[in-house]
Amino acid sequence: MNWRSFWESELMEYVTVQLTYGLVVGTTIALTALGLTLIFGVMHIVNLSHGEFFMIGAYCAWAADQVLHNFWGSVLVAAVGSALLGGLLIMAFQRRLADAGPLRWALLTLGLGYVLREVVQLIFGTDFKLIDAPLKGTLPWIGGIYRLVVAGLSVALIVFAMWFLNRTRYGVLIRAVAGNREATAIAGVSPLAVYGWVSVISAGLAGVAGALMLPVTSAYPSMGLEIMVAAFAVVVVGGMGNIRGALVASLVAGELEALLTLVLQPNLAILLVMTLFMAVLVVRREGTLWLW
């Protein structure tokens, strides 16, 4: 094989702009990701509404982009809209369902999941729900330009968050509620303040994660179930409560899917990743936990 020729060939270049592609769902599935696996390790909460807020957040950038006409201000508005709506529905039923468990949290996110869908439904039709990017323009081996600014603007806001959480004031206070309640709120810090933060910073990732992929995806209704069901398997994978495992297992995700949709259909690509990601829980129980 002359593998110059190979490497020079449109093959090889299909390869690296799926590669590329892979990258975006896998950072896309790691912001989403992280909210969830903060919510939970923090607060203990199975949120199974938390891919809503994904597509609450792709809707709500569609519908200020038809008025701002300004897609980057129309992506802040949706973070900060879906932020204080997770914020505010989660944080309604904290304290009757404090210490409930998460079998009744599950229970009760996956009913508010699917009200958040029909009222979504209602109020924008069933119809996808697109606008153009706003870079135009595609790179040699890479593809689109506004693929790789999502790429580059998801690894951001995960190590942003990252240090929030490890080097700020708030995040070692998150992390002080995670690992003993009791014991701070004992030294006068409120358990309920933390949680309210967790909230919002929870739903405002998968929501800004959500309004970035609009231009690649649309909006449509079950879009934020397919991004659960993604989101929940690598945060399980990786370990329930394990930021660091979740990220990893994301990005090896995106990565299959992309790369298995060079010789199957992509519905058959996402079904074997998830397949082997079940193998892996079938294997180990804990998942992932024990690399990190």
Given for the second form:
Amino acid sequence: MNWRSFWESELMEYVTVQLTYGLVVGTTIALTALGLTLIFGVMHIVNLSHGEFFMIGAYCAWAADQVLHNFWGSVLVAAVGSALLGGLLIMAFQRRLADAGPLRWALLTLGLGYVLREVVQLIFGTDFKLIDAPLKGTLPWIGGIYRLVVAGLSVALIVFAMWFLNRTRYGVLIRAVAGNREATAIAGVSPLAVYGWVSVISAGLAGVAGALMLPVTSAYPSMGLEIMVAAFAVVVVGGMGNIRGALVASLVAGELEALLTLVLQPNLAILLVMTLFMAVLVVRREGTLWLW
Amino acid sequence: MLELVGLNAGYGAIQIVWDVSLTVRPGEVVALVGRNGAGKSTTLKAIVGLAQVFSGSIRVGGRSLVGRPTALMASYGIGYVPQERELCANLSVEENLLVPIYARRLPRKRLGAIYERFSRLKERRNQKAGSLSGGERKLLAFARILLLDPAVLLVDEPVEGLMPAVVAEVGGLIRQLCAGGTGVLLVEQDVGLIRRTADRAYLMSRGRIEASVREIGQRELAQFLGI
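For comparison with the form predicted alone, please write out the form predicted in complex with its partner chain.
Next comes the full complex, this chain leading.
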């Protein structure tokens, strides 16, 4: 097979379709990881329950769609629902555990994640909840139109979040608290209020990601745990608290997983990507922070 | 006026400040002098809510500050320039100045007035605060607190390790503020700066105020500080 015939072959189309799917997976991980790294960077908390807001977003969207019969409206409900729930829960603990060490926070959020998973399982059961994609049809070389829209929306949300953090007054105050909580408090900023915004934004981003993935993967109780493993890995590899690093690592993880799925079983592909990330951490303990 | 009566303060179970009483009137610079570990910085931190107050009262303009969160100090007219970690090193110079403006919803034109006063900061407005020299960092720390127009300014060892020209600049700044009616509580070990700027001083040792002096003699100060 020469280069031209390879380029025009079905295999090549399969590769580009997988690349688009990798973009969907990568941007979804990125949306979740963005919230995770934001909470770590500002509140210095490793929120091990963060993935559950991805799962809650998906279930919220499914439940809202049963009533509204409008997917995009359901995504909005999921975003608001998961943001409020996440904000309320984290802030309720923050008030009690203001100066608790990272280990207590890690154990607490681990337990919170377990409780949220069990509660969702009690309410919705263990079966997969699926709804049809709101946009049907496929494009040659790309695949499902909906997947392309999910990737586009996720990228738009990430760009918006970056703009919000870098260009707005709230963004400046969030970065100020992340940089020096005491110096910011002296200037009249309540760190508690900023923690509230960050909790809401983080859970909301995860919720939107979960809702957007509902027609792709369906909703199931352990989906939060799966995305959390990926998001946590990219946050650590990207450099804890480093947003740009987490975003790049997310895209690399998504594309690698999608391409490896061409030749391996999906579980094995994920295993290989995670092993690669672990290898990066063994070689460079600070992750890829030195790159950014 | 800032008034401390019988203040006992510290961190957790450890008491560092014992029965401290002092006053700072509008337009005067009061120095809090003592060796390292005397409890000077903890006294300032207790005033702004960064150290625990066990008992005693802290009042400014008649209102109690005990138990109030640090973020409310600006609204009570208290400004604080700490000794270290006084800025957000990850933000640019301008973003550091915007923090109090955004927090207190102040008019943005105040930024222009600050740039007129500190032209060096204007030149470095887009530079990360973490990359500034020690003197520039200190000026920026003063500038962001001045934006809040405090009635009482607490300053913790502002000139430690700075060049003589910057020390003189900081001293001039403190005198200017006091001429404008701001009361300044200055924690310092630089005898020259204390003599040039302070109207009176409290001598502090082992967490207690040992004496209150009106005339600040160089020899007595140096002896007290063990220089």
